[in-house]
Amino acid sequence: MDGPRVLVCDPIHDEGVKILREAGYIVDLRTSITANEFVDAVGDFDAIVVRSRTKVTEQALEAGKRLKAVARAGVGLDNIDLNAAKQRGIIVVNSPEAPSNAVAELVLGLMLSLARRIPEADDSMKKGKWIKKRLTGIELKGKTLGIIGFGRIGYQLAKKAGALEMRVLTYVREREKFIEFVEEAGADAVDLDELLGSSDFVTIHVPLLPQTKHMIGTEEISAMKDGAYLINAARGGVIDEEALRKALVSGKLAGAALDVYEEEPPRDISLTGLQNVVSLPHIGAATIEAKRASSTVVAEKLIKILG
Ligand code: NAD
């Protein structure tokens, strides 16, 4: 008997469609097919994958008369209709887990950079200009990190951040629930005002929502230590921008580094455009082994659900 049915509309990871085609399953590529393809198609599969591209609406969750499972290689899931996929049972599932190091190992990229003003010292050299006297920087080793939000990639960092003799500090939400996990990565579970008095390098990593939307504003800046770091490569929306762009003008903050902004990408550069401004095109999952891990968890997902 044939395997299970699977309709790939978008470019994964060609990883996850091996692991698919090993279990048996038939794995149809379509990694440009339209929206009217698509509905035409999807009565014949059992699953889908999408990344974001694919629209997932009612109209097609209506045409697919045996889909079980609608997996998405990524984060978002905003592309699918989640409330007519639940009315029909179809189970959707997604890898929030995939780029979780590769924004771990992101961020210790940029607490290095504004540390050492690598971005600066290199932008110089491209030049012509021998600037060294003017590059003094400090060192990690020994400087406090303040963790907002402790889940996937709090974690990741923490212990990643631990290695290099920093002491880390973090922000947790539910404290009872998660401090066994805080203890393994080696942090210290403090209040945020605490959190933000005391580190050299605060860093987010909290979800976007209309309770952390400018979680971090003039207030909590002004609760920060003169001359510290912030860091932003959670959603642009929880940190105020102006009031950021307000404190590296004014010296309060010695720097900061973002890979995420308000509107991306963004059309004011009066923030980006900062000397002390490390900014990046929101890359933080852009690694081959997250676009790998993206495709093989979603496979792995599909699995379990059809067997
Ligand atoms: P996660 O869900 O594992 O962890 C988020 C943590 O934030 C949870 O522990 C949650 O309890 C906590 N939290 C939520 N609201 C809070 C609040 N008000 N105060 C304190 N803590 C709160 O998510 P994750 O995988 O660690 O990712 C974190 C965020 O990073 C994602 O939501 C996403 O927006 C962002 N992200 C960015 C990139 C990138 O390319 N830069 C890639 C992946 C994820």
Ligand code: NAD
Given for the second form:
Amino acid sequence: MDGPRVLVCDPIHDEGVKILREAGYIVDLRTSITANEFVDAVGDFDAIVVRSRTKVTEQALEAGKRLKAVARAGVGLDNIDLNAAKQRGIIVVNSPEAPSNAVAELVLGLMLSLARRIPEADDSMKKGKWIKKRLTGIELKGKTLGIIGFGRIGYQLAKKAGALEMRVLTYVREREKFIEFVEEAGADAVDLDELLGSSDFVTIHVPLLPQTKHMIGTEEISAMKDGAYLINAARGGVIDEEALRKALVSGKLAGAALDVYEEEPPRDISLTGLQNVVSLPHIGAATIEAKRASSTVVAEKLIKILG
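Having seen the form predicted together with the named molecule, the form predicted alone:
A lone chain is what you will see next.
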């Protein structure tokens, strides 16, 4: 008897595919599948694996008559219709534990890039310019880092920042639930207003939900220290990008670093094109280690679900 059938719709690390096949699963790799092809094919599978490209819509889930599980090799689930899956008894899993260190390291790199103006210095050298006198920066030692949201990434980042002798503040809605981890990481849990007003660097690590949409807007940016830096490697929609742009142009904020955007890729570069903005094309989880881990984690979760 054939084992469960799994459709892999987006590229994942070979190690996860190997785990599934060694467990007796039939794995069909269709990593360039279109939306229409996906809907036509999904009815033949017990599980599907996606990353961010493939949209798992209600129509696709309705077509998946034998579908038992959807696995997202990554963190966010905003490309999956969770309500439609729940209504049909389809289990949805992801791998938020896999890229935690990769994202934390990237944020640390972005902080250093902002503090020492590394991208600007590199760009000037590539253009044959020597602007040493214009590139005086700041040190991270002794500065305060504010982390909004304190899950796996926030925890990892807090420990790394502590090693650089930074003071770390965090804001988390369910403070009592996370206080043990906050203290273990050497951070202090505070209210959002205190975090914004006290931090030299503010970084956001929350999912994009209705209650977090534009949670950092004009009012919150106004509450930040003059000359502070804002970093977002979570989801683009948690920051009001127009409010951020105005704050950067006015000088309220000294700089920002962005790995995510409300529209990806962004067609309007009025924010990303600013000299005091470091922009990346959503590469937070783009390390060999994180990709391997995302693949193996979802493979092992699917095996637990499907048996």
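Owing to the predicted nature of the structure, the values given are computational and were not obtained by experimental measurement. Numbering follows the first chain given and starts at 1.
Trainee: Of the options 204, 50, 64, 98, which one coincides with the hinge of the rigid rotation between these two forms?
Mentor: The hinge between the moving rigid parts is marked by 98.
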